[in-house]
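Single chain ahead, written as structure tokens, the form predicted on its own.
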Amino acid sequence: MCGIVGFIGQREIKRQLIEGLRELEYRGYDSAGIAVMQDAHIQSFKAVGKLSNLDEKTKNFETSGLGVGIGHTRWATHGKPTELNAHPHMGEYSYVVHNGIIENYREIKTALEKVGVNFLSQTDTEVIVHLFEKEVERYKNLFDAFKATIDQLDGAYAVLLVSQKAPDTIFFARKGSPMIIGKNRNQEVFFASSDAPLIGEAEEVAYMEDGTIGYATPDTIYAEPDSLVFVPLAGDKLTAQKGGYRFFMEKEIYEQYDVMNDTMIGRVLDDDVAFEELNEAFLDGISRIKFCACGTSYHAALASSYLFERQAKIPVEVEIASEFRYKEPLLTDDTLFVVISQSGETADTLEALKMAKNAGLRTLAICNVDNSSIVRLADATILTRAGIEKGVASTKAFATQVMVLWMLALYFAKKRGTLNATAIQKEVEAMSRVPSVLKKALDVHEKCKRLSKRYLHGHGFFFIGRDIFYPLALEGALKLKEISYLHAEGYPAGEMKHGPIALADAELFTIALMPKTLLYDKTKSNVEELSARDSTILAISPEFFDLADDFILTHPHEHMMLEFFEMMVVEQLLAMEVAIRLGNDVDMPRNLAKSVTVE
């Protein structure tokens, strides 16, 4: 959540900051701001809403020559999205930007107010800059004052601070919230919350570890307690652009069949699956699995639990990370602890991983971002290879997570001897067809667009399915909620009669996942129960259902996972088209951010 950029160099600073923030706008877009310093003179600009508002506000401001700058896009945690609450926050001669949450800010604020400090905002961030300026009164060296400031902060943070007393310097600190520093041969220094703003700018980057604190000037980058390790930055700026699509979400739905090939390459073989990331002894002594994740990643984990128990015959528990952290879980050393995160920075999931590590469990991360915090902490990692996903509502990240977990279930089954060679061959053949299924699924896009106009009202949606299609129903409901702001719930189809069916009437829309490969007749019976109560039915199935008010015909398949992936695309397209018809920005839905780095 929230996005940070920083820059030291000779180029036009405002443009560098705003273009960097544009790459991070998906992380926070309640407000945005920049502070630019040249010759010990600071100018700051803030605007509420989208980054274009800040762009307009700074259109007559330009710089030339050496200077430093910091910028921020905000996703509100403390205080409403107003200009006063936007970053950067200022003291008498310093400015700060911050991601994360300062948990003890109230105590710090009270202490500072007692000595005469006046606060302008409602944010936790503002205490940092005022505390720093108080510490400057105690320390002659500004870096010592900055360290003393950071030492007093509890919580999670990525901090950039500039001061007129050090006009060529950016001070930085990182704990529990991602921050990357980059450099190039032109002695330019860059800071960002993720790789995206640095692609095409920095030649080398360092991924800061928790506890890193330091400062950068045009000539020096200093960090402690450990020196920064710079590595070449790979990436293509074009992969982060819309490429002619209306929204990043649309682009990411359409490129799922391409990235799925990347996910499988070198892993799905002719008659086997392989993971070079896992050594032969990695599963020794493992007799159960505990998955831990949030949101869409939780749905991927839940879907895979059916596969692991069915194919690998291994007990599986699936935990919501924000609950796991506080439930005093029983952890045994025969458990493989698997965390799933698109960004690798999800705060609740990261903390759950730390708990598992401290308990001595073997840990595995399923993640899309190399060098992220979760990747660095886990014993082993399988990257999903989905590429940059900028739409807040996850699509291709979910698809690749499910595929990796399906492959992993088959890998477990082979190691445990619970599937014979013929069964493994059948699964591998089905896996190899997934990319083409994802491409064919796009054929229904126009149908989803036409149907969307019928689903703009009513008092809610039920997404229903059975077995592995229940987690897919949860994911479909989440997609619709995230971007359309319409109320939607996912349910096991068989649970309708145990309470939820009380809501059924003509204004309740039921999206029924009705695969032919799995429990079709049972699901059909549950849908008939809803139809009898006058619920409006949209059936998604390869077989026509005469009680459906609307129908999206999918292709017939022999394997349930092929039906799963096709229906996944249908859900994504339908949610997107409903949201577009309602006039919403599907890439940046209200109140949400891409990388959830706070509790």
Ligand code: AGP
The other form holds:
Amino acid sequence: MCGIVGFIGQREIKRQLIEGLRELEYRGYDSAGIAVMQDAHIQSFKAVGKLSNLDEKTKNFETSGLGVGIGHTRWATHGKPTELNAHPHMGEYSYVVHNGIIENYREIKTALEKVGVNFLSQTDTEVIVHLFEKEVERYKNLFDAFKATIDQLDGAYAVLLVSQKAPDTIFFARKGSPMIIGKNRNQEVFFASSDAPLIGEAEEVAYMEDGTIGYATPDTIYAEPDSLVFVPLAGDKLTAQKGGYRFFMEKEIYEQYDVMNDTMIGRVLDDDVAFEELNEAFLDGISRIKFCACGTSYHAALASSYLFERQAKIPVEVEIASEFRYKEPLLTDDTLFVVISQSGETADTLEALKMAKNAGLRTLAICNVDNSSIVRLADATILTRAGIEKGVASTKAFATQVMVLWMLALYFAKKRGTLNATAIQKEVEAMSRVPSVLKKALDVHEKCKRLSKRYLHGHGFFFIGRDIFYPLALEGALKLKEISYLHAEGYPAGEMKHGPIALADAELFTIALMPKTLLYDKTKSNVEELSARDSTILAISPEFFDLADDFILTHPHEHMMLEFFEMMVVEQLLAMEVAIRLGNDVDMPRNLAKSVTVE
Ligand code: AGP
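Give me the form predicted together with ligand AGP now, not the form predicted on its own.
First the chain shown before, then all remaining chains and molecules of the complex.
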């Protein structure tokens, strides 16, 4: 995952770019670089490590007057974090920065090498700038050459390119990786991967749609298709950071499409999954897994336990960290101890990790915050790349945790030879569809808004589901209770008859997760039992269910995880709309903290 910035204007360009990159530091990076063009002359600087190293390298460089610049923080995917691999990458007279993965870069590179192009880096990105310069030889017009270049790229990208042949211009393209363009009355133009660097700088911004390609100069912003919709960007940081949404939670639900792309970059490949973070020997001798986490992160672990056992045929135990700490657990050194934490600072999870380390277990952290206490302590870490999550009620962090765990289950399955190539291919294909499912799932937002008025009272909510949809039911109930303060429980659908069904009456609201891909008829029978006892039923399913009082229709999918992710979004939206109607502060619910650093 990387961060991109770009600027056209009269300011000191180096400072503008580096400060912009500083606002994107939260995305994680291991090297950084900038390219600055003035009077058709480009200078570029790169440094490995923190931005302070780039500061140091550029301390004697300053600009004045009109100029153009692009900058980048790199999170290594292809090739090690070295200066040569850091962006911007240069051709003979052009420079490029890129966030994403060019899947067909090998083919392009081989073709370019055959016609004499020399490559300096191991990255996929470098092909863009050389390809562009080859296309310039064919097309007279630089934008045509840029379009022809982008046309040949498969994969995900947010690209900014500058060229000495177009001195005041930045060329841009977006597909699958986020990019925002901003402008102000001083004819300044800004680009960034998220709105953080644009706050207080740009007056209006446009969130680029996938497939946008264009160029900007001090006088013109041109895009194809003509889809840039500029909206005012609030000057105050808090309002601006919400990007037009009512709450951070809402923004974070809507962001899930973009962050999921980031989570998958370099990991979900054509017919495989890969984790650069894990060395070959990391899993040697491991024959069981113990997950340990709290709250939402615990739900992600529980959900993935079904995948690990089903796909990788490895025994899995899932523990709540606060329980694990005091149960005098029996730990064996063939166990991989995996902690999951959004913040990386949760006291119970951190202590559990320490216990596992002291017992000599191999440890892995799945975390959203680089350099957090948990990341520093674990033997290895896989970052979830969800970006900063501000809403106390976790949404995008949960989505990315589940995704990483699903990928990890497949990684294990492959290592252990428990899935054949066709089955792996099927999983990978389903994974690649998750971002678009997260986007499509938002279609029911209006419906959730309308339905929410019927769910503001009652003596309790039961979210029910089976198999992997049981942890999702737990998560749906947690979301609702955290922000609405209504009593909600998650329950295995088949377990209701063993006690909780005694509560059933018209004021007991059952939120039934009824996926078609998994145990539909079984779940349906359980819901019928509740309906017969007069519980009010809200069914979430791709198949119409005539006993439901309310119904949210989801899209049909062939893979259970696609149904999982879609229903997750429905739960998030529903909880948020109920809480908003109740007048609650959705982002900062009472009695809760984002990071629980006490026992
Ligand atoms: C989620 O909505 C909650 N705010 C909470 O349950 C959270 O998941 C839990 O405190 C664990 O936090 P962590 O992921 O940062 O370790």
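Remember, it's a predicted structure, so these values are computed and weren't measured experimentally. Just so we're on the same page, rigid core means the largest C-alpha set that superposes within 1.5 Å between forms. Positions refer to the first chain, counted from 1.
Annotation for residue 299: C-alpha shift under 2 angstroms between these two forms, rigid core superposed. Relative to the superposed core, residue 41 undergoes a Cα shift of 2 Å or more between these two forms.
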